[in-house]
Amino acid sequence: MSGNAQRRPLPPERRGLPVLGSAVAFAREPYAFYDDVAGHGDVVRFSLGPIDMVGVLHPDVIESVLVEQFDRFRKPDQNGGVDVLSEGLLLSDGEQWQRQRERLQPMFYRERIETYAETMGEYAAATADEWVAEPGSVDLLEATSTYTLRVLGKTLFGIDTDEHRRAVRAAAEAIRERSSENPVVVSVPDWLPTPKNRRYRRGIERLEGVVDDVLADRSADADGDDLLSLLLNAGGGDAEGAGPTEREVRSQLVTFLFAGHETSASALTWALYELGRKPEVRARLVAEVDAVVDGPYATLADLPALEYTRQILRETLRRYPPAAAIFRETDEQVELGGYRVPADTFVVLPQFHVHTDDRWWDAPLEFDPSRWDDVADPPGDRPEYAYFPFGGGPRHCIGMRFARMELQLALATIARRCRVTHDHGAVGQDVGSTVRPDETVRVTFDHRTE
C-alpha cells in the first residue's frame, strides 16, 4: 500500500455495548441492525463480541474485495467450529482451495450439468406427487429437503439418499446451528456435555455414518463418472497435492451434501412460500408453464421459454439469499472504499442487507418478480453487486449452475403439477449461515383442477 494510502483514516464506526459490542442489536433484528450500520457510511467498523469487524455496503466495494482485490483477502481462520467442513472447497483456502476448485470444477460445466435435467424433472414430478398424497399439511422445508438431497445424491454422487435422509437432515441442523452461533456465546469446549455440544456431536456422528456407508459401497468400484468417483480416482493426496487426501474427500462429501442441500431447499422454500401467499404471482407462472410444457415435467428444451419462472427464482434469491453474507480477513492493509482496513481484519458482504438497499431496488421489502421483467442479465441497471446471492469472483459458488437449473425445473414442474396453499402471514426471516423461516411453514399441496 502506498504511503498516502496508508494515511487514509479507518472507516466510521458504530458503537456497541462494552464487551458484546453489536452483538445484541444484531441477534435480536439483523436488518435493523444493518440498517442502522448503513447510516454510518459504506465501509464501518464495528465488533461483534470479541471480533472486530468491517461491514462492505457499497456494490462496487464489494466487487473490490471479491474479484479485483481477491488475492488480498482469505477465508476467515475460524470455522465456527464445525470442523467436519474445514477441509472441503467451502472453507478450504489458498493452494489447497485453488487445487480441490480445479479438480472439481469439470463437474459443474454447463455440459454436464445440463445432463442432469432429466433427473431434476423427474425427481421433482416423483415428489411432487408424494406431497400430494401427504395427508393434511407438510412441513415445507422438510419437503424442499427431501427433493434436494435426492437430486444431489443421485446426479452428484451416484446413491439414493432417501435411506439416509434423517441422518443428513440431522446434521445439517446441527451444522448450521453450531455455524450461526452468536460469537459473544462463551466458547466452550466440544467434549463438555451441553444441550448444543451433544446435538451436533449426535448429528455429526449420524453423518460420519452415512459418508462411512457410502465411501464402503463405492471403494470396490469407482469408475462411476460421478462427483464421488472423480474425488476417488485422483489419487491419494501427497504433499504436492497429486489428489486428495482420504480427509479431504470425507470433507468434500459433508461439503456438498449439507451445502448443496441445504441452499437449493431453503430457495424452493422461500419461492413456494411466496405462490401460496401472491395469487397473482402463481396464475401467472401456471399460465407460462401451462403454455411451454407438454410432458408431466419441465425439461430443459423447455427452460429458455420459462422466463417468469426465472423471474420469480432471481426475486426470490434477491428477497431470501440462501446465504446470509460472505466473509473474508485481509492479508494485509488493505485500502476499501477510501477508507484504510488493517492486516487480519474480518471483512463481511451482507447479501441480505444489499439485496434489500433502496438505493438499489424500489419497494426492497416487496416480493416482486415483475421488478426482473424486461432485464436480460441481474441487476438489471444497477451496480453490478447489487445482486450477488453466488458470491462473485473466483470464489463464486461452483455450483451456480446446478443449482438454478434444479430450481427453475423443480419450481415449473411443481407448478404443473399441484397448487400449493397455507395461512401464514408474514413469515420473519432466521438470518444464520442460511436464510429461512424463523417458524415451521406447513403448507397443503392439493393437485391442480384448474
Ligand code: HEM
Second form
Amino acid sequence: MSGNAQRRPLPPERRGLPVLGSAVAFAREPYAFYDDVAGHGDVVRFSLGPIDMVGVLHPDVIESVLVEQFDRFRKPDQNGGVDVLSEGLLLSDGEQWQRQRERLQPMFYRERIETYAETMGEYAAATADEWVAEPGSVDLLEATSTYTLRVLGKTLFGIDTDEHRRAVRAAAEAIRERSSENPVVVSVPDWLPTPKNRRYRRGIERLEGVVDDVLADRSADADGDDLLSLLLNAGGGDAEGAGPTEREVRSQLVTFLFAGHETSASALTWALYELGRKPEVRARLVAEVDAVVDGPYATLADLPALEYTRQILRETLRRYPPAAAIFRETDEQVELGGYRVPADTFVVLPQFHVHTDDRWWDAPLEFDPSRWDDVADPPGDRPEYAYFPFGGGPRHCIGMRFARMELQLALATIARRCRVTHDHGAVGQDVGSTVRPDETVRVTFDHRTE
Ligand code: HEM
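Next block, the form predicted in complex with protoporphyrin IX containing FE, ref. the form predicted alone:
Time for the whole complex; same chain goes first.
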C-alpha cells in the first residue's frame, strides 16, 4: 500500500442521479460533464452506471498514475466489453504485457520506422489522387481510414487487398461501437441478440476471416521481417521460451489493426477538417510544403524542415486527442493528490479535458497551430502531463513514432498535391474509444491550381 494513503480522506464526490450515476450526463455532453467534475477538485469520485470511478484532472497527479506509481495500477478488467483484444498489447497486463512489450519494441525503433517513410509518402500521394478523381465529395473519415489502413497493412502485416481492408474497417466499427458504449449498456450480456451485439459478432467474424487468411498465407513463408513474422516466430508466450499461443497472436493482430489505424485516421480527419476551415492555417502550410517538398510526395529527408506541418499535428492531437481518455484500475489502495483511493477503483485520465483546461492553455478551444511557434517539445512551458496524447510511462503508445511520421508525411503530401474544401461549420466531437466528428464530414479534394 502506498505511503500514508490510509490516513488520507477519500476524494470529494460528484453526485449523479441514483442508479444511472453520472452516465447520462457523460453520454450527452462529455466536455460539460468533466467541467462539472472539475468544479469539485482535481481528484474526484463519481459513478458511471454501476461503476465507481475517480477522475484525475491535474497533470502532476496524472504523471503519478502513469509513471511514478505505474505498478500500483492495472488495465481495467472489463476491457470495454471487447474480448477479442484481451490478449493483445493494449489490454494485456503484468508479466504477459512485459514480455509482449519487450518482444515487440524493436519493431518500433526509430531506424526501423524510418524504413516505412517511403511507403507512407507514396501511399499518401496515390490516395490523394484517388480522392481528387472521386466525383463529388468524399466521406473524410472513411477516406483517411483507407489511407492509414493501407499503410499499416503494408508496413506491418503485408495485408494488401481491398477485401481485407473492408473487413478490418467493418470490425473496427464494431469494436468502436462496443467499446464506446457507456457502462450501463456494456453490462448487457454479450449473448443477448441485440442489434449491436449481432453487429459486433458479425464484424468480429469477418475479421477472424482476415486473420485466418493472413496466417494461412504466412505459414507458407514464415521468414518475413515484419511485425507478423515477429509475432509468429518469437518466443515469449505464456511461458519463458515458449512461442505465443494462437489466441495471443490473433489478439495481437486485431489489437494492432485496430489501435494502429483508427487513431491516426481520426487525427488526419480533424487536421484536414481544420485546413478546410482556416485559410490562414492552410496558407502557411502550403507555403512551407511548396518550399520544402520537391518530388511527388514528402520524404524522410523533408521531415526536419516541415516544422509548421508538425505544429498543425501537435495542435490537432491537443484539441482532438484521438484516444480521448486513459483508464486504469487500482491494484491496491493508493494516494493520489492527497486523497486515498481504495483498491479496485476505476481511474480515468480524460485527455480531452486536460488538453483544454484554461489553467494550462490560452483560448483552449481555439484551433491555433501558432501556439506551438518556437516550442521545441510539447507541452512547452507547462506541467509535462498537460499534454499526453500518446499516454505516458512504460505503457505509452508503442506506435507513437510511427503515427507522428505517418501523419506528417501524409499532411505535407496532401497539402502539396491538393486543396480540401467543405462547408461544415463547427463540428462536434463524438467522444468514444476514439474522438471522431459527430456528423459525417464530407469534403471535396481538388488538384491545386495555384
Ligand atoms: C495519432 C495516433 C495515435 C494515438 C493518439 C495513440 C494513442 C495511444 C495512447 C494514449 C495509448 C496509451 C493507452 C493507455 O495507457 O491505456 C496507446 C497505446 C498503444 N498504441 Fe497508440 N496511438 C496512436 C497510434 C498508434 C499506432 C499507429 C499504433 C500501431 C502501429 C498504436 C498501437 C498502440 C498499442 C499496441 C498500444 C498499447 C501499448 C502498451 O500498452 O504497451 N498506436 N496509444
